[in-house]
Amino acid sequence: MKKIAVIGSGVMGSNIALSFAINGYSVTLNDVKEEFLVKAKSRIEENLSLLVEENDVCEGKKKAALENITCAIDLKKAVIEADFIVEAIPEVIELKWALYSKLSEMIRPETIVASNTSTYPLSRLTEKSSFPEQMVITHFFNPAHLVPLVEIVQHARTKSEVIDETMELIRDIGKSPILLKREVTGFIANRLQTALMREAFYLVKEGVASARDIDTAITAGPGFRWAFTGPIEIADFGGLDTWQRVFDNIAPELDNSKEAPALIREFAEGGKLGVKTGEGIYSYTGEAVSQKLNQQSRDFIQLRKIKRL
């Protein structure tokens, strides 16, 4: 595989298209505005300087980059010489069906389309296609170019081969690539994820502690550890004896409610979102936003460095 189609520019489209081209890859960016693809070569740039910064890249190898991503509105210009396709627009299951109805006309029989959703399975992405067998889904994570996890899904009809190519591919870029043996919502990642928030937001709104000790307690204790070792290797290294009575003491405790925490509920309502509107669980500025945004940024490129040796 050499040449990559990204169909949807936003902040995944963008730093997918990056992963890539990073990686020698030649690929074409595809959008339905130009302003669109305008902004998206913008951020790639600013991701790129941001990587010679942390010295994780040198400046040939932005310049290589940047040459290495066209972009294109048209979307048969984009993927007819393309052996592996990422969706990456929005979560619109109208959308997405539409989409691959167009790439039906356009697309050779052996090329790949990977979807980069985190909401549908396989099976209700590919009911109205016509090239089930080639497609997966890639679930990549926000930052897309730094993070390295990318979830594989298949469904009964992709391919042997189609996986394996797909799990070379990720891998070649330099991402670690875990295969789903079946479908099930939320895939692995964020099922862990919400099982975790879940909890988090049950122990503020219990008083338990403050928001932001909460938060230290993970990134500071398991969060440290999780970085290299995980949960189920964890349990193995502190004793499968002793975490049985951790669960059977604990478990009984925890909150199991079957929908949105309360507290993130009523905090949507009240049309506090978070960063996008200023105010959340914390309170942010314009400026405070960006410089939490740069830092984070360094520090993954930082972690990822280590995590190389």
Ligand SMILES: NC(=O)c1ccc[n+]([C@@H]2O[C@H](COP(=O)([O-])OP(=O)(O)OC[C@H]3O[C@@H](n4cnc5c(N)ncnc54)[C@H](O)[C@@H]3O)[C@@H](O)[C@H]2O)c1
Given for the second form:
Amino acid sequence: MKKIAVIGSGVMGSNIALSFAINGYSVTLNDVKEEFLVKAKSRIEENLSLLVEENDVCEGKKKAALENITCAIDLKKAVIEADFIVEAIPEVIELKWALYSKLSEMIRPETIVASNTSTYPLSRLTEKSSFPEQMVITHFFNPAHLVPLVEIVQHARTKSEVIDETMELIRDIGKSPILLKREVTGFIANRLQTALMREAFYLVKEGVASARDIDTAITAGPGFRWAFTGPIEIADFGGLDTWQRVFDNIAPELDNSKEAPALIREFAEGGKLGVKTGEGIYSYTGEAVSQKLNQQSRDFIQLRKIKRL
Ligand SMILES: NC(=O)c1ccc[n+]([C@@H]2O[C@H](COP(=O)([O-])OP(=O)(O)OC[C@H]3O[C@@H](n4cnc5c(N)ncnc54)[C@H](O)[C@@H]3O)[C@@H](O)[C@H]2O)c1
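Counterpart to the form predicted on its own, namely the form predicted in complex with the named molecule:
Entire complex below, previous chain first.
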């Protein structure tokens, strides 16, 4: 499998294209406007330059990766020769269905179509697709060229060879795929993350500590370990008898609300949306945000090296 098409060149699509291109795959990147593709190509180039600065790739590999990416505004041209298509258009079901309807006229029976959806179950996506057995979800995490995890989600009608080929391809681009055996809302990583964030916002609301200290409790504590040891293995290492007591003592005290934390709702309704408006739980100035994102990317590149990925 050599030819990849990525549809949607935004935050996720551009870096998914980069992930394939840097590993030698020929990628066609598609979007609805030429200017979006130009922007995506310059984002990809910037990200490659950072990888060069951090000695993760050499100039030659950067050049080859850029040469592996072709932009095509014409959908048919973008997908006609593709063996594997990643759909990374906005999370609007009608848009996704409309795209699948167009694709049905353009793809071959052996082409795999993978959605990068973060919320829709595959059975919902395929409700209006004429090729459900060729579809799968490949859920990359932002920034897609640096975070190793890709969640692979199937449904009852996905062909087993589609799953096998997808797992192999995702491994081949240096990622760490995990396979969900059945459909579940939010997949796995976002369920775990949301459970933790519910408790973090509860602790802020209860005035137990400052937001900064609660964040540090994770980044300097469990989060420091989690890059290498997952929560289930941590239970084994700590001793299951100990963890039984921890759960019995702490679980009854945990927040168990069924909706977004009041603090998030209050801020969102007041137009304080975080980085994008300059004000959220913390305050941000434009310069500080770009510096932080740049430093975060450099840290992720180094962490990947430590994890030997
Ligand atoms: N942003 C994240 O952190 C994140 C993480 C994981 C998954 N996702 C999922 O990935 C998908 C894409 O999200 P994003 O954040 O990259 O969105 P985005 O808005 O940054 O990019 C979407 C791109 O798709 C283009 N587009 C829209 N309709 C199109 C069409 N019919 N054909 C071709 N291109 C089209 C848009 O012009 C835009 O450039 C969504 O399903 C989202 O839920 C996002």
